[in-house]
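Let's start with one chain on its own, the form predicted on its own, as structure tokens.
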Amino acid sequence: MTARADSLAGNLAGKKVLVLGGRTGLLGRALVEALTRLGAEPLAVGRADFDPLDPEAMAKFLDHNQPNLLINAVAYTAVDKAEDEPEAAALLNATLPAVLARACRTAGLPLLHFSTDFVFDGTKAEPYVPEDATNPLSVYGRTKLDGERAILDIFPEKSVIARTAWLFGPGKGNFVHKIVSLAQTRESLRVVHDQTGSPTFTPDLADLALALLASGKAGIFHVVNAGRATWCDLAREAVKTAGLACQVLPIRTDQYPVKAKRPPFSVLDTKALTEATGLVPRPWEEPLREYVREEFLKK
């Protein structure tokens, strides 16, 4: 986190922050690390602690632990599997945010919730701003949008919804890790080149989202690293940074069939984030190189 971000999020010091998904999630772990660095007291919880979908269990947990803030980093993110399991996806992506919003409203707790670029259909030619019309193409996108709407209907006053995209980072499997791992043993890889989005480093996302939360603002914000890339661009940069000879070959989406339809263009505009915090996200290439070097070249 930059000095400016540390300063802005400094009022989280000493606060107890409940982080759902903070034990095992790719983003949850980054949030816990960032909160710890800021001097906050992160309380990372999962299903083993209590059932967050049970309003009574949630109320009891909050009453017993008395957190100052609640962060939800839990989601059903298996995009293709969601097409076959819409009820399971809706439970985590729509029902859970509604339960959390009601609990936070009752307890008066600020809520930080993460959503996705998949709420858009990808037909726009320029980066999406938070106010743009939504039109999800998949079960995953529809259920995430339902979660956003539930929060804004129930507790808009103190809720921050951070839409993000294309996550990579330490601590858990992700696209970049998979690509570099495969490139170590293969001469070539075929990667989609006609989907464009906003690659995002989870530690950067955590820092920016916490600064946004600390700013006291509410509503929907886009929180991603700067720039844009196709999946092929992202893979090529990762393989190049790792110093591997593997060729990354571009293919069309229809050459790599999947169940869920993806938006062909889902780059997110972060101007609202910068206006709220004064922070400008760094280009995705910088943290990508840091991540690949740390994960693969220092071992």
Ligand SMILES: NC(=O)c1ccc[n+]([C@@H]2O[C@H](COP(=O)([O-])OP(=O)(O)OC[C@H]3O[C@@H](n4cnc5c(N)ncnc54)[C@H](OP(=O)(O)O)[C@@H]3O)[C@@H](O)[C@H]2O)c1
Contents of the next structure:
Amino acid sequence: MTARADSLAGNLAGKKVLVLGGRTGLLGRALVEALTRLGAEPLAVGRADFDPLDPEAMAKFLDHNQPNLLINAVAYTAVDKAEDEPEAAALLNATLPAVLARACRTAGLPLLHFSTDFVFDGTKAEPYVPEDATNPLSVYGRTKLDGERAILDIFPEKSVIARTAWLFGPGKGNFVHKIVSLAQTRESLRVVHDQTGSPTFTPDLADLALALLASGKAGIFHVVNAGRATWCDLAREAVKTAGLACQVLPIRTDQYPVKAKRPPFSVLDTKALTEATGLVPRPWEEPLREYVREEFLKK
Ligand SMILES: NC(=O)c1ccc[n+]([C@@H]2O[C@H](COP(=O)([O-])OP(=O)(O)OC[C@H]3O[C@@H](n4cnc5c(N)ncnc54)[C@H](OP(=O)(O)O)[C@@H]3O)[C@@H](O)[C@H]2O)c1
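For comparison with the form predicted on its own, would you give the structure of this protein in the form predicted in complex with the named molecule?
Below, the chain from earlier opens the complete complex, with every other chain and molecule after it.
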């Protein structure tokens, strides 16, 4: 993180921060690392600690631990499976944010929550700004949008919603890790080239979202690395960085059928983030190369 981001997030030092999903989540782990580096005291909780959907258990935890801030990195993230399990997806993506917003309102705690580029339908030609009309194409996108709305309805004063996209990073499986692992044993891989988005490194996202939280601003922000890529571009860059000979061949979305419909274009515009924090996210290629080298070339 830049010195500027460190100083912005510096007022998190000494703060107790409850991180739901902080034990096992791809983003949750990055948030816990970033908070620790900033001198905060992250309270990472997982599903074994208590059921976050149970308002009484949540109130008891808040009362006992007295955190200063609450971050929600829990979600139902299996985008295709959600098409078959809409109730389970709604419980985590829509009901949970409502439960958390109520708990935060009662306790007066600022809330940081994460949402997705999949709230958009992908028909725009320019990067999406937070105010753009939403029109999710999938159960996952719809339930995440319901979660955003619940938070803004219940506790708009102190809630930050960071919409992000296409995450990769250490500590858990993700698209980039899967591609490089497959490329180690395959001569070629077929990857879709007609969906364009904003690949984002979880440690960068954690730093930027924490700076946003520390800025005291509220509302919806787009928080992603700079630039844009197709899944095929992202896979090619990862395979190239890993020094593998595997060929990455472009295919169309209809040649790789999946249950949930994805937006063909979901690049997110981060101007509002920059206005709130003064921070400009770096291009996705930089952390992608760092991540692939660290993950695959140092061992
Ligand atoms: N991944 C992406 O590309 C992407 C893109 C756009 C937006 N986002 C958003 O970014 C946020 C973080 O995503 P992520 O990829 O880091 O998610 P993730 O790795 O799938 O982590 C989800 C977390 O939620 C926990 N969880 C799931 N069900 C639970 C339950 N019933 N009770 C308690 N905890 C439960 C998981 O715990 P277990 O390990 O115990 O299951 C895990 O810690 C989410 O809001 C997501 O919608 C992600």
